[in-house]
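Encoded as structure tokens, the following chain is the form predicted on its own, with no partner shown.
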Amino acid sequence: MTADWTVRGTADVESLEIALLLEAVYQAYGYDFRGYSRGSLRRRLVRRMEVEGLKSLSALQECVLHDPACMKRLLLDLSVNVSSMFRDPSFYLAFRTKVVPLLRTYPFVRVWNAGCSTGEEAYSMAILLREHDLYDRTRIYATDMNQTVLDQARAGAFPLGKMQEYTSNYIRAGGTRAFSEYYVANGRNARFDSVLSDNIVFAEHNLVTDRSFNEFHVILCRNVMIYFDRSLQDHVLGLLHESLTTLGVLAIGLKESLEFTSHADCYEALDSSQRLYRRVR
């Protein structure tokens, strides 16, 4: 009998290549993207393959395994570093009215900004808390799995060309001062007042593979889980729940939801339209 060695369809081969590549990344570098939504993941992998001048995802796997610089470039693609200051201004308005009064009841406030990317959200929260006289008794832990973007976040410098957009966001988010008071122009960048980073700890943490490291009164994990499949979302929600004090506040992205998850009953809505929830059990 002659074996049939006909290769299956291109889509099947590509799916296998993606699975093998993700397993290689996990085994060699410890970054686990195996539970990420495959549609978005595939687009980013193919883009990196093309930019590297490679002809297949298998070739990208070989490049990643033998060239750490290629892995660093791929990590920047896969970690989805899209952020802006006071993104979704209505969220910050809701935070000012629904969450700030709760935080005033604590002698010290711990905030976890999970998946902080290049730091825009962490600085936005620092500004908001400062305007409500809470920042001096707050510690913000801003974490991301990508050390490169964390280095950018620590620098506290953002493109000067973005300041018009950020100023508009800030005003619509209920800002009480002139936004320009918080930064100085430095070449092509706007460098934010170092006072804003005094109470921010930037640290490497991977939501997929790392454990809880403290107990928090507020956790911001916005627009991170939209890239995860259902199983990984549930895993991350478990980590966040473990890390949140009872009656603490969880904020997720406007396109994310707690509905139909195993942790839905653990929260009550402070503002469901802005995805602000309070842990009740």
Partner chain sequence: MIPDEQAGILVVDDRPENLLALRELLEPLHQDVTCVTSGDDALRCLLNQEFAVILLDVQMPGMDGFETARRIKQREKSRYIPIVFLTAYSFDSHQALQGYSAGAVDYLVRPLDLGIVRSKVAVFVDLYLERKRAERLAAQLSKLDVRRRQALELNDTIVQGLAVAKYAFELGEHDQARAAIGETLEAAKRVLGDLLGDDRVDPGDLVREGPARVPTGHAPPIPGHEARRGR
The other form holds:
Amino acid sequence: MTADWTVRGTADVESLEIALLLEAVYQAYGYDFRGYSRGSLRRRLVRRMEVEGLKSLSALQECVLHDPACMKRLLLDLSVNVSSMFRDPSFYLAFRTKVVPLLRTYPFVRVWNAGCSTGEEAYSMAILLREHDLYDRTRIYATDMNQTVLDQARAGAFPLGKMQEYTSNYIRAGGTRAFSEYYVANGRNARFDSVLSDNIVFAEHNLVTDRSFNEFHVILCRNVMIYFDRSLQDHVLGLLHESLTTLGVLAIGLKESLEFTSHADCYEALDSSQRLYRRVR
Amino acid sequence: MIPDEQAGILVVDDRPENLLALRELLEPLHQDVTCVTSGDDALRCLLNQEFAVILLDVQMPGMDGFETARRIKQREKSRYIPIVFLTAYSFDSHQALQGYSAGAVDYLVRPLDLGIVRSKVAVFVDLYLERKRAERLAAQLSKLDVRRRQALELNDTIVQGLAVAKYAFELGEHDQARAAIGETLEAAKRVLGDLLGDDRVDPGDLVREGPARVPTGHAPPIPGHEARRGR
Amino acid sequence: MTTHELVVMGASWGGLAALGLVLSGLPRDFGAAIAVAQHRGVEPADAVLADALARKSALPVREVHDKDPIVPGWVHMAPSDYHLLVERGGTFALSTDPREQYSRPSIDVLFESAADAYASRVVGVILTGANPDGAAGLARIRRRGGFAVVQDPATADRAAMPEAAMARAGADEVVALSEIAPLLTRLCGRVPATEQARP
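The structure above corresponds to the form predicted on its own; please give the structure of the form predicted together with the partner chain next.
Time for the whole complex; same chain goes first.
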């Protein structure tokens, strides 16, 4: 039956369209999403297609190629990662007890927050390090491939409605002060103390296509690589490894794993349940 | 006005009649006025009492007002207390007051204008009381913060325990559910003990002893379980 | 010959009892991998749900970590507060994308990605629940030639989810809760224990 054949072919046509669209985006703009996990990527592409009022991903490809503004919107869709301040409080608690003592032994600490998106994690880390009197000698490099989210991160303003959740997270994360000390209400936003961003450098960096740019004592790359397929993960793990000092600390998401990756042997666990690792070779 | 909200005013002058006049002058402010007749006595007083402001006569035998002020400013405990010098008419205020960097310093020229003395002192008293109030608030806040932490811990303990119990109920494992609830109560008791600062809480105070009542139908939903969690 | 290699199941309100019943009815040598999205609140600790279900099932029940392989004979649970997705090449992926239908994990997200990756080799199962999540996903599974099973709403703790799925996607089989395990076993076959990777 012809109709049946057409319907069953839909997803395969679609995956071909996705492959072509990603190739087009790469060749035209240099952003390489070809190694992204397809499930989430497809959902984001389809959502953009629908919002643009387009009928197919091929149409989206045409739009992206001829209209850089459309590409900009797509890029934002593809690069925003949802996060919250002190997400996974147990992780920050472990960071306080297991990593902070190590950092005390360095005269100067460089932290790389890779794939920082809108900056929630960078500000959380700034607060934590400040409470341990380490922030004055720390620089946090918070990088993302997308200028738009970096601008948002720089502003240091998050929805006021989130503060209750963040306050609970902060307390569970072992926070030692009143969380409200760190921000002032400003309309619908909570504006964070500019002291916190004094030592954060927000900069554009693409984990897929850019190279290592410094050597760090701590790298935070949490829930970023879940959007990559295995081989891209291996590539990025190579970049992170190259960018970490010997005995430097790598933090990944709580449902991510270094096991079975190309770099499993390079690390030993500082706290395996909280996904804190130390580079040993 | 409750005693907690009274400010101390220290008046230093070698002449008792001046002290008497100043005390009467400050009476309407309803604050705690302490009068002493020398710089030495003033320094002694400052060791064990807190003051909102010091009125200090410049011309005193022995240690004069400036020397007294210098020593007051040397001590960490008293260096930020505002000082109002009481001076003679010919006094070159600008020159004399140079070099005082810590805390407010002011002066009043004799003969004193009673209204001005009173209102100037009142300003310092207000400042002091306001600062005290802020400090008390901050202390209460940090107490609240501790409470909040303990409440969160209690919340986590109960939510975690009930999740285990609820899953067990739903799966029809009533023994498991009972055990989970028992453990949750024990854990909650420990946290509540911390919260109340003693060990008086007995799990029996929370749930009457007796045969455990286990729901036979479906367990009551735990808040947050169903999908209507969207914010 | 067995053509179904993956079973995806979605459940919401009352889902745990239903899941427990289905999983306890599957044999040790069940022939396909199983992936489950169960709506629930954010759990304060890891894998409480997987631990509870593991007690009911002869099959190993595991909470998925990112890029875990899809293992035949295993029950793979979506972790609390993450979406679970099926990738081509036999692995899972996780995402922290926004909730869909107020849910994370979302059943649609799991089902649609499974349909894309496994086409006619997937079976989708919609169990009890009080919202329409999963209906779009089940429709995609059917369009791609997969097999759609819906719990008979009359046997469901909450009928809204199975009803929504039937309205939007239709079903290849609508069966009582107690019939789901035998049906899945027929659809997916059994594999001699020696051929299966056991933990």
